[in-house]
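Single chain ahead, by itself, as structure tokens, in the form predicted on its own.
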Amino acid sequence: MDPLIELKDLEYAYPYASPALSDISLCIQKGEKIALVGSNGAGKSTLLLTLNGMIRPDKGTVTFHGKPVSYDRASLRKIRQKIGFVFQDPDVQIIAPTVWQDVAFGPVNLDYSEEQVQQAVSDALHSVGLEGFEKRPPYHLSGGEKKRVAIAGILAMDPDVLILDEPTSMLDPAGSEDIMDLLDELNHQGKTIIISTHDVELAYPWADRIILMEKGRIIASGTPEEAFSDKELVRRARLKTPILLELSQELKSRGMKTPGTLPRTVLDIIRIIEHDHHGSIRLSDNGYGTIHVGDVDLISGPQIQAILARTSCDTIGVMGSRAKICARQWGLTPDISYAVIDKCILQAMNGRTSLILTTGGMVTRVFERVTLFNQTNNRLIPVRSLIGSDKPDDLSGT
């Protein structure tokens, strides 16, 4: 498969400074989730800025869809429409007096018709969960909401690639989880996502591929397990081993048998422990709990309240921006809002019933993840889809 973006032999130095990038060669495939990981000054942000022409390398080439990036104004305008960039500080990017005007800035400057602008802004705000925020001044928003406005401004131009420099910078843990959940959702919709971060605990479970950087060079590129398992490379990058991987290594050093794959989630650690005990860890007396899945675009608040009233649902999880908004509007307080599927699988193994609220293709993702877990681990965790109708009490599982 031809790469979506390819960098060959890139070099760049800021004026009167040592090289910021040296001998950078990299291929990025469509649909990947990539994290550039390194300490401050490693060259992560500079590398990201070369991807859509905001920095022109001193040497080397950048190609997009097989064509070299040109640096004239018209060409840069096109490339920046297709490769969108979200800065670390959203205040740098948000320039308009209202949310609607800011998100509309890109489509207007791309000469969209008035109808196209309206549709693009509406779709983008829907995607990031900011419907109803159109008239709000951005300076009245929280840090997480500002970050979503910046992302919406990029999505309104329908990019193929979304680049985010330190996407969770200045956000609290809940805000960070919301942003990473949104990026997962956008990737599931087909967007290629590239982020930079120095937070290994953020990058390790999230990314498909980790690119370790040190002093302007790429020192490793591979799966999270591959990149972070090399202690010497992690040390060179001035990082630390992700805690779950470190725990796995310590368990193995103490004689615990481990399966072939390294853990990336708490669920994976539980599998390792069970593997060592030959599956002898006792299930709940009630057997497996059921995972119910509801599409918030097909089910109403009264329907959800009705099923909660007549069933013993122990845990409510929400996946995606729209599901979180609907949960708030329906007066629901979710128990889980990040790593929802794995946490509900853990609940099911303890005999507890869960309800996952999400939208569209994410419903399919839940079924695929639970089915794969059952097949891989010889489990029988049931997963059911809630199908709604016009009547609040008419809900069934399939």
Given for the second form:
Amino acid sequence: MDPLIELKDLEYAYPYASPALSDISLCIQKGEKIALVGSNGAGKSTLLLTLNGMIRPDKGTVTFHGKPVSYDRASLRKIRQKIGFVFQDPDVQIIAPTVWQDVAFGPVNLDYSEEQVQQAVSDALHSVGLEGFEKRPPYHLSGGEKKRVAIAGILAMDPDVLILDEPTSMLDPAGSEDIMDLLDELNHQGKTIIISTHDVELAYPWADRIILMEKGRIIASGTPEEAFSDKELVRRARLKTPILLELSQELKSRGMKTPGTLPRTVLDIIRIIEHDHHGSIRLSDNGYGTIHVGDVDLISGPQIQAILARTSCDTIGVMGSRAKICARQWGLTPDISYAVIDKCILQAMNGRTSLILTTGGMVTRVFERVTLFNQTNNRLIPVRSLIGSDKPDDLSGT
Amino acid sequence: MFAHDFLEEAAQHNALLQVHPYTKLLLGIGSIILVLFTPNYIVPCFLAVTLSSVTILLAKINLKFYLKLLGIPLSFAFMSALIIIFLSEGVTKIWSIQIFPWFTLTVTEESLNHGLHIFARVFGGMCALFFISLTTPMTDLFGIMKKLKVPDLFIDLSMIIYRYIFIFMEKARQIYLAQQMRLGYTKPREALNSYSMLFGSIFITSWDAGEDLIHAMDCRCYNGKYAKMITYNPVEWRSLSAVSLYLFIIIGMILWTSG
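Next up, the form predicted together with the partner chain. The previous block was the form predicted on its own.
The next block holds the full complex; its first chain is the one shown before.
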């Protein structure tokens, strides 16, 4: 497959400074989730800025869709529409006095018609979960909301690639998880996502590919397991090994057998430990707990509440911005809002019932993930789809 | 120094936010114009009381905040009115005091009326002005400017200025706090020094912010356009007719009191 973006032998130096980028070659495929990881001043932001033509490299070429990027005004506009860039500080990016005007900034400058602008803005606000914020001035928003406005402003231009410079650096942990969940959702809709971060715990389970940077150079590029396993590389990049990886390395050095892949989530590590215990550590008396999946577009608030009143659900998880809004409107307090499927599988293995609320395509994703888990691990975790009907306790299987 | 109880902050939360800005502007600007035609202090006082009650009772603006706000212009107006009362000419003498052999302060009926009238006009006018600024946030006014065909350049600039006032205010507050923590304002000389440093860093910050702004706009394909379509709730006939009725009553009162 042809790469979406290709960088070849890039070099760049800021005036009167040592080289910021040297000898950078990189291929980015469509639909990838890439995390650029490195210490402060490793050149992450500079590299990201070369991707949409904000910085013109001194040497080397940037290719997008097989064509070299040219730096005249018209081509730059085109590439910046296709490759959206979200700045680290939302206060830098938000330029208009109200949320609506800010999100409309891109579409208006792309000469959309009035209806198209309206549509693009409401779609973008919808997908980041900020409906009803149109008239708010930005200084009234929380950090997470500002970040969402910044992302919506880029989404409104319908880019293929989303670049986010340190998306979680100014957010609290819950806000960070929300943003990462949103990025997952956008990736699921087909957008290629590239972030920079120095939070290894965040990047490790999230990314498809990790690119480690040190002093303007790429020192490793590969799956998170590969990139973070090499202690020497991690040390050079001034990072630390993700705690799960470290744990599994320590277990291995103590003679515990680790089957196949290295763990990326708590679920993986539980599996490894279970494997060593020949099967399961402990299953509750009634076997596996069921995972119920509800589509918030097909089911109403009262129905969910009626179901919850009759059946005992130990955990409620929400996936995606729309499901989060619905849960809030229906007065549900979700227990999990990030890495929902894995956490629900963990619950199920422990004999607990859980309910996942989500939308459209994500429902199938839950089924696929659980079925795959069942197949690869010889498990029989039941997963059922909730269908909204007049009879509130109708938990029909699929 | 960095009061966070901005007018704008109050306006964003007022209870009349959903009313169409045209209606509110008609009431505010109409009152300001009418107050100029009043013959004596009765109508302006009536305007001041009614507009204040609308601001406090209908727009739900905090009474203490409102009085504090009104206190600033009224204290100036009070002093000016005093000077007019004591110094302007008149026939019917009410009271006088000789301070120096060559300087006498005299209050006449004419000067008293004149002073009271000026004070009442300022009072009424300020109430009308505060009614506008406390019920109609700037963000709504940008749309009105667009509808009134104000040049785009002017609106765009004022929108950018509006956006950055809050950012610079916050920055200034942070620097001020940092200086205070290191005892930057303990001695007058030091205070002067710190104050100049504060403004120096704000200047540099604004310079940086300007460059960032250009980058941010470039990143989003800036082509000389700024989104301005702002939607309002439709003009409500009920509130609009109430406002018109009110203004007609004021006109009637003016005619009656001057007749």
